[in-house]
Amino acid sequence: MLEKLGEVLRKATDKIANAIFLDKNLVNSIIKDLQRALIEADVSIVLVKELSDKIKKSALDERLKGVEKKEHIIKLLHDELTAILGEHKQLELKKGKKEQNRIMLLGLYGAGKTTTTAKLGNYFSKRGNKVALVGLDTHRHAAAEQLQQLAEKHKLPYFIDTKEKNPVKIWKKYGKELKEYNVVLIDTAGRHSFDKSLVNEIKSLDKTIKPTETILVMPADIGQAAKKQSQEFKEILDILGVIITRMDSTAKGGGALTACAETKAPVYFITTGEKINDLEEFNPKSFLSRLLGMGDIETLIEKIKSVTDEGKQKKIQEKIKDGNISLEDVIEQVKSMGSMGGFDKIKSMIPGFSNVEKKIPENLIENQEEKIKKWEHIMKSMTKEERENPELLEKQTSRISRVAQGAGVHNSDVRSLLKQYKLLNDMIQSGSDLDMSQGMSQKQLQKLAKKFGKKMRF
């Protein structure tokens, strides 16, 4: 996600901090690198020029000397970049017992509304809300089927009528049943272009549903065109926020983010992949902090909360305290870490991790579903005693052979599972815990990364 921009920003701040003298040539060199990186990230040329002029003016200000000047320029760079990314505004739910949050998602065809509806459903469900998904996209036949599959896969209640072609009638049909839910997420139809029929349908749905939040969903690859699109939608309805999808696959994300900021349409969330948990709250300061290699612990903890079952984690924590970790418990932790998208997805969130990440193998913790399925199959061939005390298998080769034969795998596959069990069990004990509901401290994360980085293979 905008990796090249992040690399240039880090180098720029290092050059400024380490320079003995901030002469005109050095300042011009830094500004040129910044300009090139920002333009490649599709940030508006007008904004790039404004930022360049402010940095140049401060660097040549004779009233500032030495360290004071360096600190001033670095702070200015940070503040100005944060400003062009827009304000931080959270999507806050109404919490009253009788309050219902009706969140309607709008956007053109192909923006990712249906997938985002499911991701939001998972996000709010993991935070203790009673969530329902409603499919009102009657134009794209596959939309209802897609929403249904996602809802069933992630155990989210849904309301869909594939036969009815009038979205208003579908909403009215499920009115009474939807009253049971405090968060109702509504997927609407899009079009290839902004036309009269889309406008009429949006207005009709808005009048009937009376949404508490209306969110515009836009893909990052439209870049600066996000400005025009957000303005068009805001002219019809009161768009309260934006979700930018596909931030993992394009360098134009900078254009989409800054374009939204220009229209005063705050970005609530960004999506960073296709998996259900690849959704994160957008906070300009935290986002910039990651680009600068300074980490983002808050987002990491929120991501951890989104992928774990709080009840299961509490039980595992009790077992950790008693020193009684089973094979199932350790594999549950592997699933949780894998659900976050692998180590590559979270390493930028760990402060100071750029200093040690080069020593760690790529794809450190991947969600390799086939391997996890094989592990679970192997466990089914074990006795209850063996699952709870895997050390028994290590002591008797005959047990390993029996389990391998029962699972239809090689002895080496069983030994591989035992090796990962031992490694992760040691890792859990070394870190005191892997409390996925609270998140590990920065020191724990760095300590564990250094200790186990070279050993871990999944």
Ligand SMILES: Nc1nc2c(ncn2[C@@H]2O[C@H](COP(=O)(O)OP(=O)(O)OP(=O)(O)O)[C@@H](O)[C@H]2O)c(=O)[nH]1
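In this text, rigid core is short for the largest set of C-alphas that superpose within 1.5 Å between two forms. Residue numbers count along the first chain shown, from 1. What you see is a predicted model, and the numbers here were worked out from it, not measured in a lab. Compared with the form predicted in complex with the named molecule:
Annotation: Cα of residue 32 displaced by less than 2 Å between the two forms, core superposition. Core-aligned CA deviation for residue 173 between the two forms: less than 2 Å. Relative to the superposed rigid core, the position of the CA of residue 43 differs between the two forms by less than 2 Å.
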Given for the second form:
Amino acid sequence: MLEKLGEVLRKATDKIANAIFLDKNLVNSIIKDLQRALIEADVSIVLVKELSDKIKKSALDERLKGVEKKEHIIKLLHDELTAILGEHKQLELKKGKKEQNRIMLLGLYGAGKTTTTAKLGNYFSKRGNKVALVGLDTHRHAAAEQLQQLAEKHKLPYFIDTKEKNPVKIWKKYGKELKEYNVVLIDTAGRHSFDKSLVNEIKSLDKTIKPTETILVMPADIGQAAKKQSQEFKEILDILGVIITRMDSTAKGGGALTACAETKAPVYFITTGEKINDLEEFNPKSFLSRLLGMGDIETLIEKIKSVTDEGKQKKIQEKIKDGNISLEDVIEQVKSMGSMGGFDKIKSMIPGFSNVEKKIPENLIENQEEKIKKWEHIMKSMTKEERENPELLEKQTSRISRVAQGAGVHNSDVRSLLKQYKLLNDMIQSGSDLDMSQGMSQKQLQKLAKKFGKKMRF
Ligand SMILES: Nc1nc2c(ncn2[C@@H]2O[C@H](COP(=O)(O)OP(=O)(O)OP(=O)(O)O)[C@@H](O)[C@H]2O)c(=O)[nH]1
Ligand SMILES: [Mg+2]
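In place of the form predicted on its own, the structure of the form predicted in complex with the named molecule is requested.
Starting with the chain above, the whole complex follows.
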């Protein structure tokens, strides 16, 4: 379900959080990735453009600096995405003793009305309601039997009439019996398109049944077209909410959800599979948190704050400008890039979402932390002269062995540190094509690393 979009959003947030220099290039590349992913999820181009303009503007706002800027952008991204997903509205049942909730489901052919009727029946019955399913689709062959099968399988009372062709008559026939149920779910017939016969049928059902809730069911794969469809239905009836089905089987769910928000049709539920329990209440905030792979945004921001030492960052930036970087600086860089703890730490904040876990090698972050610890030991075993001038070690293997022994590591560990230092230093020395006033973006760093035929291992 929107896995690709989630992945891009997670990467974008991570890139912002970990960036040493949030410069124009990095911001542009993040925005490009976001745009591509949102458009692939079928979010309307107008919304995508508005969103990216806002992010760009605040990213390049000179008044914001360092952590403050990162915090601001991540919050902005989060808030804007939540806003385009619409308001949170729950389907609230009337609970009075004599109150009956008559919930009528509408939609075109194959939208998922019948299966959703059963899912909702199960959902409300599990929450202590007396539920009945009523089959009023007299249009499609075997529609009543489909509802019957689902109802029997999940032990839900149902009311159908396979012979009667007039749905209004079926409703009237069971009117009395249905009085004892406090939640009555009504499955209706669809059509290929929004046509006159459908309009007439649902208008007459509405008049007779007087539903307390009229819900439009639309499949996620129609994407942005959900906008037109919900507008059409809203014109003839008071549609209180929407259910988006088949979120599991399309990449276009983003379009359907945002389109509903645009027409102010709140999404009550989404369905995410064919099984009876594949029904979720839709809450834009938690939906987004899950997509982004984090428990809540405040925790993430705290984390960014705790790992970003602005003083250190500034110093490194100045040294890079002077083309003068020490071993300590290399370690600082690696530390700040890795110290968000990557997904490994973030995943602990994710409620019940393990998608991220699978893709990240288990020991990746631990290795990084271990490596940094080693490097710090190595540096402590070096003389001041060696620290300032690490080339001295390269020239003399005996120095390497001495340092390795002092730090309790292998010679190869010392060499690996020297390699990282050399790589960064080389890049800085040859950085004539870099705009140093902006600092280097990770993309530029990677480009340079490629030029040197080396892999960046940050
Ligand atoms: N993968 C997946 N399939 C679903 C979901 N919801 C419904 N379906 C499937 O979509 C198909 C159509 O669902 P129905 O409930 O019969 O749709 P309908 O709106 O009643 O269709 P008509 O009565 O023909 O208008 C069925 O094969 C369902 O199993 C979902 O969330 N995920
Ligand atoms: Mg049906």
